[in-house]
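Listed next as structure tokens is one chain, alone, in the form predicted alone.
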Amino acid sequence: MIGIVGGGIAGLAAAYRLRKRGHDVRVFEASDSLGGLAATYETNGDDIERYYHHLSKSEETIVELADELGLGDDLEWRIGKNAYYVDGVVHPLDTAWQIAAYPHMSLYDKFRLGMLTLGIDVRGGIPDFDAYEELAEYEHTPIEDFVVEHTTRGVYDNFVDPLLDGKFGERKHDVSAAWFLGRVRFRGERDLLRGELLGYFDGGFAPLIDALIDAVGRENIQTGSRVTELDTEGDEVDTITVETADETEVHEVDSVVVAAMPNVLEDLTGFECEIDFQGAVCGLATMSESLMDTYWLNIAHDAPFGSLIEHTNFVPTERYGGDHLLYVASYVQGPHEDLWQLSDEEVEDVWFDEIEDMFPDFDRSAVEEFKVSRNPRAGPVYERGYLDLVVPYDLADDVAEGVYYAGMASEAQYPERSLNGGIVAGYEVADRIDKRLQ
């Protein structure tokens, strides 16, 4: 038997592409539910994440999985309106003419920028197709560095900057280039006479999520069970000992794919990570009226949310009951900060509370209801140096034979992390584990 770790996205990966190859897996997963950051609240209509999900149009392999479980239909490509909101005002960002009216950088800052955007290295006069093609060039070089040199120190102070205060806070300046243009690249096509493309199923996550546990089996799932030893019998794994409300059971397996964060990974083999990861707190906001006409806003000033992303304005109210779903995010850097110790009743207030001198006609009795989930290690924090500090799929060398890496801290999470390098994680694991067992 082949033991998963973890029911996310990429421990189920693991063992659908397995069981599709004719192994015998078993997923183990800690919590009641399954999907790992894909989980869901109910509304009135469809269930939504409780963290928001789309994807962009260079996410392939989540799309052939779509395919193969039936579901490639069932995936719309949807305009997602961008734009920045910046000393009280929304600046609509999708089209090329919304984009040369934005007052707050000059003509040549947005030409440079644009370039940059398009993979074009325009420095010295002659344009380079392929300078920004090996990311792991910039992997020590920091991003207000690079962006000062390849654009224009306004496209650093008045666009770039605020966007990481944003996502990584505090740890801005230890984020390399190299991050920062797999970012660029990450972001899918857009079309300059409507705006950018992104793909949402009809019915949210939940149903891809329930046709890849369908396909892996439920029999073959436990959830409730909380893997707490790994034992391994000379140089080759032996057994791994599982906890459930009820007894302790003890499985004898071929192989082990540990598809959860890096911590459990410690904990189960001693193998040390030294990826620093962020939380992530988000509210769901139910309203009866929109707050904004856009889908993802940027907020430049120093806000107590990183941004805010109406999930109706992108996938129709007509779907979740006629309701207004209205997504307040913001990353944290540690349990130290002010954002991770307010109870969700304060984060509430703070947040609408900044809203509304944001929106001064927004009425905040609108909001129907308010939900807020908190994940300690929602998303890497791509340092300089980040490369050498991924995970490998294969811990033969490092732990034991026959164990295997697939979470949040593996090669297929960068540069970006996404439900599409899950399943790369995943499925890179399983191709290794079928070759080793063939």
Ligand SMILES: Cc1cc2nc3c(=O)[nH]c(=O)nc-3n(C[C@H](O)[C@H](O)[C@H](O)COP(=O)(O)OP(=O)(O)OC[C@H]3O[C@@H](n4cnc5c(N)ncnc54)[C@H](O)[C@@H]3O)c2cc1C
Second form
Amino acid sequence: MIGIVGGGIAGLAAAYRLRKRGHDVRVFEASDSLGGLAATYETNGDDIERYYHHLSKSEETIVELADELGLGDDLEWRIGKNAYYVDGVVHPLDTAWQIAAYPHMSLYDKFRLGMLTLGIDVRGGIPDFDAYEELAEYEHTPIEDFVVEHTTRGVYDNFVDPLLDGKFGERKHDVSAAWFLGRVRFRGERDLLRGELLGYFDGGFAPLIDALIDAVGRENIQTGSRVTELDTEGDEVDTITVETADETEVHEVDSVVVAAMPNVLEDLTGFECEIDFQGAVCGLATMSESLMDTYWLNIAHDAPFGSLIEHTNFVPTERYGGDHLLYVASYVQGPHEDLWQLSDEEVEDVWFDEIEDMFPDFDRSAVEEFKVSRNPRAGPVYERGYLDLVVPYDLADDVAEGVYYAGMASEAQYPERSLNGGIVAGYEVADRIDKRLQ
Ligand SMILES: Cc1cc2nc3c(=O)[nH]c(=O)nc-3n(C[C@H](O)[C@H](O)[C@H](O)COP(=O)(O)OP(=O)(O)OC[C@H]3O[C@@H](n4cnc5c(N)ncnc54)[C@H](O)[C@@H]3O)c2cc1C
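Having gone through the form predicted alone, I am curious about the other one (the form predicted together with the ligand); can you provide its structure?
Whole complex next, starting from this chain.
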């Protein structure tokens, strides 16, 4: 039997592919529900992710999986409107005209930023059209140095720096230009007349997770089952120990896939991963009225949250019984940050005080419910030299034969962690196990 530690998308994808190849698998999930970071809340209509989720056009494996599971027709590509809040004004940045009208960058800054996003290096006056193909070249370059050299100081100060503040806070200077370029490429397709195309399933991501669970077979999945030990015999994996509410189980295994955060891998095997993670505090407000016109609002000033994401400006309110759903989200760089220390009620107060300051017309009584989710490991800090730190899929040389890793510290989760990356990581280990067991 192949034991899979973790019932998030990566563990389920690994189990799915292994089952398809005829292997005996068992997924062990510590919590009572499956889906990991893609877990959902109930609403007055469709379930919604606890942390905002959408797909980018560059992500293909998840689309193929959805097709295989019969959900291909449910994937909708919608315009996810973007805006920037600067000095009390929401500046929409979707169409070419709106970008041209944005007052906080000069026309020349916008031209240089535009060229960079198209992958064109115009330095020296002769355009180089494939300038940024080799991301590894920028793996050790700080973003600020890169952006100032390849565009202008104005682009960095007025556009990139506030975005980095929101995403990486005090760690922003540690992140590599390779991540930045990869992220620009990752975001994918933009319609110059309408804005960015983002993917979302009719019904959200829960139907995809459910279909995956069905394809793996519910009988092959155990929730409420934390894997606490992994034992080897000689240099091969031998057993795993699983704690449930009632008992301790020991299972013999041919292979083990750790599809969880690298601290879980370290606890089970001693393998040390040097990647730092940032946490997230993410609130979901159910409101009787809309806050703004945009889906995704970046904020230029030092607000107690990084972005405001009004989901129902992306997916219609009718899907949620007419309610308006707003995510308020912030990354934290460690438990020392004030936000992490606050109770959920305090977070709500601090956040809505700020929202009232930013949107004086907003009536707080419109907020009918506010739920907060927190995770201390919501995403890696993609610091310089990151690719040297990723955890290999096959840990035969580092731990023991038959031990594999498909969690968020995998290469597939670079330059941005995603559901698609989780599926790719799951497939990568499944292919390696299949080859080994043949
Ligand atoms: C704020 C936020 C926004 C995001 N936005 C997007 C987005 O827009 N688009 C997108 O595609 N992705 C997005 N993501 C990323 C996406 O959610 C993750 O990349 C993906 O869900 C990771 O899946 P995973 O299976 O690797 O890990 P997880 O989802 O973390 O699953 C790991 C599972 O392992 C279980 N586990 C841990 N320890 C044990 C143990 N000892 N025994 C058994 N089980 C254990 C955990 O309970 C968990 O269920 C976002 C994530 C966050 C936090």
